[in-house]
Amino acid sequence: MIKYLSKTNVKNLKGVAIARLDFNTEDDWRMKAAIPTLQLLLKHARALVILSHKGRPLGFQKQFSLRPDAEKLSGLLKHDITFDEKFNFDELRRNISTSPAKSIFVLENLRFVSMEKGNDKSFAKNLASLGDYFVNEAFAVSHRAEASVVGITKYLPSYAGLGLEKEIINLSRVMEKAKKPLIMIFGGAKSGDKLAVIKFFRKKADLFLIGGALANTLLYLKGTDIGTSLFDEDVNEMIKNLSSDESVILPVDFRRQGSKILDIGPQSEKLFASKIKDAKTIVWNGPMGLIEREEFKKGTLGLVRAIISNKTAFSVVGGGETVTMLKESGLSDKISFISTGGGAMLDFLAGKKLPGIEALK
């Protein structure tokens, strides 16, 4: 059974807390989501050690350093932070043990160390030696079997943070108690990771509204001219079946640049909105277009407006790009639940066991 921080008497957790966060976003929304857990730990722990990562660096690469993130977190918490970039564990242990009460330490990007992704036992043991108990507040990386997510739990009492608990509760609600009609919306450049969710919900969901690369692929199979648009060349049997599935709703017009489809068109916005207005549960992962460019974010914004216009639906949105756009639009507070996970959210909804969550049991 998972041990939740919210259901634990934190006053009884003595010593140094180690918290795994996820700073792997262009802005600080995941960091802000972890603040309640950090404040709770800081209130009771003697000191706090924060572990995180960013990007997929090849060894040390300055652009992936967590130093700017440590400075940003210091501002959010209004608390001095010691940043450590050496991974000299003997020195770190000494510094932590002799530090003033309520000190906070942030370690450099864990992925600068190859042993992190390999879930190396000795690296996990060294990380664990820095504290007395461990809290996973990094749902977005909990689908990865890495040393700071899985390996560390073998050596310390381990708990799910407040945010991770919310993820489990809200995503489980979609899987087990979703009110119907249930509509699932998928977009973005990666289509392979959406297929497992569609397969799991094939008989549970009422409609699938599809944009992005997967829509282009299905349209291509139906004979639509997609020009040089992004699509999947490796078409499996499931994708072929989806192209003729009546529960799959595809765009009917597009915004293009030359021969390339870069967003759904206005008629598609209206079509998707007409389906969304009657939904009781809405799940959305992935934008409808190339939202980095103003002229190709209209379709995604149209979906946002349609979802928040439905006042009775329980809505769940995840995926870095989608959530960032929601935050930028100032409408994120109108969504029932915003998941901090992209791939982790999709794996959870596909019925997969996430290593980071399983390790807490």
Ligand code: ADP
The other form holds:
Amino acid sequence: MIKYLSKTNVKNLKGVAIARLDFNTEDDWRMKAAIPTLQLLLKHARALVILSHKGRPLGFQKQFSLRPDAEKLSGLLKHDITFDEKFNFDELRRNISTSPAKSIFVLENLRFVSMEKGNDKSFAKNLASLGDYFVNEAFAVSHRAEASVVGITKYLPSYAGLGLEKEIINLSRVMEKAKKPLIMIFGGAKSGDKLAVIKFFRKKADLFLIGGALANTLLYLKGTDIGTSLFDEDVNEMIKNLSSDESVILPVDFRRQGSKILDIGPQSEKLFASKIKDAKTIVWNGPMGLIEREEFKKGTLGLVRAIISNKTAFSVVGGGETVTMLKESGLSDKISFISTGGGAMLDFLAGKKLPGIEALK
Ligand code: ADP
Ligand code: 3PG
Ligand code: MG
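Since the one above is the form predicted on its own, can you give the form predicted together with the ligand too?
And the full complex, kicking off with our chain again.
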């Protein structure tokens, strides 16, 4: 059984709370999503220790330092924060135990230490020694068996944060009781994780609307000239099968630059919208085109408008680039649930067990 923070009498949790967050986004939307949990902890705990990673650094790299994130968080919480970059655990324990009540500590990027990724026992034990209980509020990294996600739970009472709980509830709703028609929409550059979800939902979803690199690959297999467009190099049996699957809907026109397909075209927007309007459940991950360029953002924005025009469907959206764009568009509050997960959301929806969630059981 997962221990949920929301169902725990937090007042009885004495001492220092350790919270695992995920600061691994260009903007601060994942950080903002963790604020309610941090405020709840801060109300009752004597002090708060925050752990996170950013990027995939090998050793110290300034661009991946969490110092700016600690400053941003301090602004959001309107609370002083002590940033610690040394991983000197004896000194840290001393500083935490002698700190004034309600102190907040943010540790430097855990992935600067190779023991984090390696789920090293002694590192996990050292992290655990900084507090009295642990809260996972980092759904986005819960598919990684790392020291601050999995290892640490062996040494402390461990709870699921408010945001992690919402992820489990909303994504489970898609897994277990999605109202039909269920339409899944996939785009983006990385097809691998998305293919795993399509595989799991192959018989359960009614339609798959495809854009991005995967669409290019499927179009190529059907004989369309995709020029030098982005596509998947290793075409496996499953992709071949998808190209002749009637439940897979591909774009019918494109916005190109030279021979490169960089977005779906207006007819495809209409086609996708005509399918989306009848859905009762919508799942979307991955942009339809090269959204970093204004002229190739149109197809994805059209998709957003189609999703929010369907006022009765339960809609779930995730993916790093996808959500960043959605937030920028100012339309994100019209989506039923925005997952903070990229790979984690896709693993969950592919029916895989997430080590960070399993560790809370
Ligand atoms: P997400 O982060 O939302 O999960 P991915 O990481 O898989 O999605 O891919 C996002 C990237 O895919 C974006 O940077 C976007 O520019 C790129 N992309 C989507 N379609 C195309 C395309 N047709 N050509 C080039 N890049 C594309
Ligand atoms: C993410 O951004 O998806 C998470 O922070 C996990 O990052 P990772 O793929 O580098 O483990
Ligand atoms: Mg991405």
